[in-house]
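In structure tokens, the next block holds one chain alone, the form predicted alone.
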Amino acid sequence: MKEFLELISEEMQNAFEKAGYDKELGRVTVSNRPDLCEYQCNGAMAGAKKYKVAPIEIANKVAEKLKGSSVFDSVEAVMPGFLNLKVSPSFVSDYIADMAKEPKFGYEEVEKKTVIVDYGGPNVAKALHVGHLRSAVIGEAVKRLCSYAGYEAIGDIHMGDWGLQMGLVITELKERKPDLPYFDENFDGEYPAEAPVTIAELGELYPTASSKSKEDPAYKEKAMEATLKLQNGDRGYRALWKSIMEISVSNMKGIYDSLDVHFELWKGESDVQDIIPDMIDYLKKNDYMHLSEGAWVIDVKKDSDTKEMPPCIVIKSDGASLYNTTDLATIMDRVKKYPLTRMIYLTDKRQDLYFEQVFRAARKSKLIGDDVDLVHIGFGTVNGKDGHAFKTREGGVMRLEQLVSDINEKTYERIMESKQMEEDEARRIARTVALAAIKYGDLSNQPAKDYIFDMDKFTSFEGDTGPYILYTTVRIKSILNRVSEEGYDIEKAAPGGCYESAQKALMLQLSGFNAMIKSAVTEIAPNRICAFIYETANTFNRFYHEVKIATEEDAAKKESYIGLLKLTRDIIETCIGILGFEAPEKM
């Protein structure tokens, strides 16, 4: 189904040709001036430079073939050489109408390709802080998005698990506990069962290490020498790391639930550790790296770069792998597997030039072909009131499963102070509404701005908030359920028809939903689609204070107000599925 701005744009483009003007002037936009026109086409300020005429001239040619036009309701030429434009009430009725029959209201899917998501990045061994909130949320949404465009979407959680921070955990647990047998080099026998810590020792353990070691350089050292042990295989560290990865995925995943948020893959760093040494074997023997200061690096520096751009490290001195390394071998681990279209990564935008380093590494050295996007998202900070890095009040680094408790517990006293309901009830519709604040809240800033989490302005339900995109949803059901329980047969309402005006500037505003999921597909921008709800409740609202809709009389207007309710309802909550949340039957 054609977007409708494209077919305004046709019949403009049409009436330009049969002007005698190129066709390609007739481009069409949303009005910026509304109280105006509700379209524009400024055409003939470009055409008049081509056709040394005066851009009035040709914009009253095209609107006199406009005359008679049944896509415009009034076409109007205006100094110095504007288009302004109104479309028909029966066009956008037609249009609308064909939107509810059509699966997708008529959005035309990409072609069936992988596009794999790699939006976790969580270090195990450390608890989820507020920092990991935003990979997982815009994660989520663009993972859902690329799956409504058509694509098979994969999300990997890609977790660290292999690095430095596990020989950190490591090397504090055997100071604290050095009888636990998995130190015991001389040890045959089975490994217990039972993790030797618990999920709150280790969320303990590791800052205390990563402390220990910025202060004291020999306990550094002896980290290294853990992670390096661990890698290599030794057999007592794999036994201990294999424990501690059980109870911290675990963990994690209860506070993912909690978040909605759902990968299908569960890989970390360990899972290509077999592959490093053919991939390493490759670049060997294919050049593409070289040894500088004892390390293997790749070169990627380009003769168009304005800025430094160190080498790509694949190896270090030491022998010990990176990030580098595993990423490069994941890269070409997907690559053998999926038949890719796009990989996209969710990080801090201060790891912009790493994954620059990356790419061009994997470009460079032929592990991904030219056929493939790699793209990356760089977010920025989740801060509190006072523009720094979101704490608790005591100044710690806020838990992610401490900040749902807290917007749970503020979304809770909302609700309870204006409507009177049972405390299980409030409590799991509470829930509903609190993930809907978090998601919106951060899903309605563009990814690489920094924003402030402010719980009382995302739990409001007013304004431009989660919440008051829900209430809007909820109005919508109630409706729609009065009317049924009365005994409207609301399944048989189609949206035909067009009485009124705020009834034609709800069609309008849902007639943008397909152009709208398509650049925001193509933008990787679920801000998009937050900025399309806000706007398409703020005008269903205006619809629902300005026309009778239950209690209309005339048989016909009732069908067409409760049909375009349905499909009101139906877009937004396709819209609030993708960004990652839903609305509940009642608020």
Given for the second form:
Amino acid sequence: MKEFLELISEEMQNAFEKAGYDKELGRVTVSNRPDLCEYQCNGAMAGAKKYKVAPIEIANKVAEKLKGSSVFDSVEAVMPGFLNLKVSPSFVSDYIADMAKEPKFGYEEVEKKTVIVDYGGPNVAKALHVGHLRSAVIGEAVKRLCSYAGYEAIGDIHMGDWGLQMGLVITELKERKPDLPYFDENFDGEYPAEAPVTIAELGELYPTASSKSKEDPAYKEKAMEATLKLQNGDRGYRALWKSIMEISVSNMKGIYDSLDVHFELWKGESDVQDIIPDMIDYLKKNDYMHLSEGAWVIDVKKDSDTKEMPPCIVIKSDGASLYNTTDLATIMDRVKKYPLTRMIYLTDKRQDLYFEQVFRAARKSKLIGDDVDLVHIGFGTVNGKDGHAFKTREGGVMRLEQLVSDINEKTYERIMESKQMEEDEARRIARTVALAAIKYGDLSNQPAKDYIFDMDKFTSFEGDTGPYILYTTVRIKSILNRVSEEGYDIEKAAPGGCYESAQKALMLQLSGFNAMIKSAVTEIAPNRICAFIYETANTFNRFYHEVKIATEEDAAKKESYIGLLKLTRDIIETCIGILGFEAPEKM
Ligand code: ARG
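Starting from the form predicted alone, produce the coordinates for the form predicted together with ligand ARG.
And the full complex, kicking off with our chain again.
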């Protein structure tokens, strides 16, 4: 379906043309004075310069041509030359009736090409903490948004599962349990099926090893040797690595599941090790990289750069590959496997420069063609109320599991304060609401901005919060349930007709759905969806307070209200589904 604004702009453009002016002047925008009008057109102001007449003269002539328009109910030319517009109730209600019949409420899908969203990015053997929240939450929403838009969207977790961190863990484990068969060079039997460490031990091994290696150069040396041994394919080390991967991944899955975050691909840095030599050959053969101080690098500087742009190092002087190398190889691998149109990476914005280097290196060396967009979304930090990175009450790093359980508890208390419910049910609802609180609290901000994780604010049932959106959705559902229990066939009700101003306002709000999705997709901005549903919830609540819905006696009016309620519910539920949460039946 054409966008609503486009349709009314067309009507305005025709009027400009009929009045003898350039069509292009007739662009309509949403009013910035909602107290005066719904939409406005400022074309007469621009036209005045072009035609050397007073803007009001143009505005008057255009308004004249719109007399009897079926699109506008009122067109007012006001000084110095604005056109203040109200659309006709039947025009918007017809549009809404059409939206309700369309599969995606009038949003038209893009061409079905593949988009890879690279998000999550946890490092194996390190516990997931609050720093991993945004990548998971924003990435999941971006992926779902792309797939709603019509792309084949693939989420890849891209674990850090190969570097020094693995060597550190192995080294520490060897110190503690030297008798494990993995460390016995002569062992040629089957390695144990069970992992040699629990997840709790694993979580403690890495930080211990990491601080030891900072203090003790000999220890660090051992860890680097272990890393190399693993990478060179030592049988015991590979088996140990595999075993650590298994428990670590299954633990991560549990945490991501609790956030309703799911990946199509569980790949990592280790998966491209086999293709790195081919890539190196290719880069060398085509002179894309050169030696600089013993390291192989790709120059990525451009004349237009205003900041320093160091070269992208592909192989270190000691011959080792690094983070860059795996990312370049991963690009090569993905390009080969999928008909890509775009790759979107989500990490902390501190990796902005890094991704700029990698993207430039990939383009320059033609590992990827110009037909594929490479986008890095660098997000800001999750802060506490003190403005510093979010911590536990004791000042430690906040584990993701802990954060989820704290907010579940808080939401549970809030539910129990306002309603009497069985404990089990309240706990179940609390989990659903808490997830909305976390995700909406994050996604309603622009990704690049830092935000304050304010548990009290996020879990509030009022204001610009996830729970408020859910509360409104539940309100709509419960009206529909009630009417249905009273014997009204809600399935048949379709929106149509417009009887009240609050109803019209809600319809105008919903009419912006397809345009909103389109800009959310192009700008990769889930925050646009949040803004849209917040406004929708507010507009709906005004309608709910001003108009009697369930008790309306006029059959036509009632049907139009119920139809509109269903559409509002469906649109909000679609939006929150994209954001990655859902509404409970009651709360
Ligand atoms: N593991 C990385 C980190 O902790 C994030 C990975 C992001 N994805 C990528 N393709 N580099 O910083």
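Numbering follows the first chain given and starts at 1. Rigid core: the largest C-alpha set superposing within 1.5 Å between the two forms. This is a predicted model, so every value here is computed, not measured.
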How about Tyr354 - superposed on the rigid core, does its CA move between these two forms by 2 Å or more?
no
